[in-house]
Amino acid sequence: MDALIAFSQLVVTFVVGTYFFVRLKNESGTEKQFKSEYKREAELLNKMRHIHLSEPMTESVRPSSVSEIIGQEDGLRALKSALWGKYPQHVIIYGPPGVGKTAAARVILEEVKKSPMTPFSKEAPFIEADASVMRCDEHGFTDPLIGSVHDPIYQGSGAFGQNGIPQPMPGAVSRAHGGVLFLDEIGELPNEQLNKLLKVLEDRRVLLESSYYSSSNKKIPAYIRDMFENGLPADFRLIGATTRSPETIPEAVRSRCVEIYFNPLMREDILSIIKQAQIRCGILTDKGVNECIADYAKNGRDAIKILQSATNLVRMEGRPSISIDDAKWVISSSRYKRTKELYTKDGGKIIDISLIKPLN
């Protein structure tokens, strides 16, 4: 009987030992495979980080100071006054594409930081977001604008998931804390997110919810407990930009913001933008080229794109400067149409030059 018991124990020991040996071997093999995969992916990422293309001309000539923003003197003054001083305000900027709304918001913040009365610190962030792509899923698991909570059931087997800890994920409003959130095309924001944004503007924080959060759960770190009980800080100033008309923007948003209007660029403005880009990038053009480009560019962005394409063309063919024929070829190949509403100044009065008949 004792021999049978001893034999049984030996068999059980062998089976258990074999099980743990095989498991340890498999884990060792998995760990080696993981390390190999990690090394390969790390090398690929490092290789990608060392590949750089030249910056597009539209980025190279982006205004870096107020003086470089052309044709928006009144709008710039209004924007600066809205953010200046002890009590900066939320703002909506209306205006057509390519007239400098984003650049103006960025450089004005830098100007405002110099005010001795401003609540913006020198490190105040400028967070840029596009409302047309700021979508949250229907369950609220992800929300790049407002922020969300990753619940344990969706986190997998990480440290938080294993311990049943919900993990807050800050959105753009929290990253803009203490600075400016520039929300491009604010009129494209879905109503659900718009309502959440308005609540954040009022509370100046993001309140979090999760069925997995319990104040009695001792495993929850103190900083996560603080986030749930006090919310995520989101004290910022909103600058919304839109190409829509004011009537299409919800009144709840407009009532909280100073409304500022940027004008369509006049022909002289587009010519100035082209000349500014030439100087910055060292581009030579023949007589009449700038005027030709200005005839077909609806805004500064169009003008720079035409200029860049023509520059690439002449450099590809080894020529020193852009000719009229080069500009016309780019305009024709890209199917630009002559601008119907070109404006100019006449003794301070803005007139539509498309109404002026050419001389015979």
Ligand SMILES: Nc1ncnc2c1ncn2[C@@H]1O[C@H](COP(=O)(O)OP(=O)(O)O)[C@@H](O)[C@H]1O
Second form
Amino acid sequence: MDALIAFSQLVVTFVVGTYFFVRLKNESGTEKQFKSEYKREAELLNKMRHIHLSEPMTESVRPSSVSEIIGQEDGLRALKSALWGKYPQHVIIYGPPGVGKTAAARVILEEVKKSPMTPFSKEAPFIEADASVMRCDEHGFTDPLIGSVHDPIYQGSGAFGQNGIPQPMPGAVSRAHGGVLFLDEIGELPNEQLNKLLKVLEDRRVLLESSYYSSSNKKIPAYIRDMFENGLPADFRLIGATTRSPETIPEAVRSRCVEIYFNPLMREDILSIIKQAQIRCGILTDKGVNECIADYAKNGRDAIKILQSATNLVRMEGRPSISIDDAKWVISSSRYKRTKELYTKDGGKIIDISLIKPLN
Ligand SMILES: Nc1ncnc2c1ncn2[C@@H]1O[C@H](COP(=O)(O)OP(=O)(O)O)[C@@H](O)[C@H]1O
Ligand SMILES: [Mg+2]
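Since the one above is the form predicted alone, can you give the form predicted together with this ligand too?
Now the full complex is given, and it begins with the chain already shown.
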């Protein structure tokens, strides 16, 4: 009898042992598989990080200080004074495309940090977001502008998910805390997002909600409890920019912001932008080329684009400088139209397009 019991114990031990041995082996096999998969992905990422195309000319000629922004003296003065003092204000910049709105917003924070009264610290962040891509899903699971909560049900087997801890994910408004949030194309922001943004401007914090949050849940770390109870900090100044007209921007936003207008660029300004880019990038042009480009560029961005295409053309063909024929060829191959209105500094005279001979 004893021998039988001992034998059956041996069989059970063997079966159970074999079961765990096989499981362990499978698990370590999966782990090995994962590790080699991670390694392959990491190597691929590393390889991608080592590939760099040269910086586009549009980037290398981007103004790096206020003094490099041409032809927007009034707009810049208004922008600087709105942010300079002890109590900086929210701002909306209106203006046509390609006249320096984004360029100005990108350099203004560094400029106003020089103010002796400024509440912006040396480290104050400048966060840029494009309102035309700032969509949030209807349940608010992801909201790159305002922030969201990753609930345990969506976290899977990670530490937060397993312990039932909802995880707050800060949005652009919290990353801009203490600095400036630049919201390009603010006119494209969906209404729902806009209302949330207005609430944040009012409260200077983001209040988050989750049905998984309970103040009595001892597993929830203190910093997450603090985030749910006191909100995420979001004290910043907003700079919005738009090509839309003021009437199309909701009154609720307009009334909270100083409204600033950037002008269409004058011909002289476009010539100065071309000159500035030429010097920065070491581009040679024959006499009359810059004037020819200025006749067809509606704005600073067009001017830089035409100059870049003409530069690429002459470099491809091994010539040292851009000729009038090169500029004309680029202009006609990209089908630029002569600018309808040419603003000039001599009293803001506008030259009628019909007076200008077509390019042959
Ligand atoms: N007023 C300007 N002064 C200097 N460069 C300008 C100006 N306007 C446009 N540019 C050139 O055109 C590019 C695009 O301008 P950007 O500021 O993005 O235009 P916007 O935001 O008004 O559409 C800039 O990087 C710069 O090279
Ligand atoms: Mg812009």
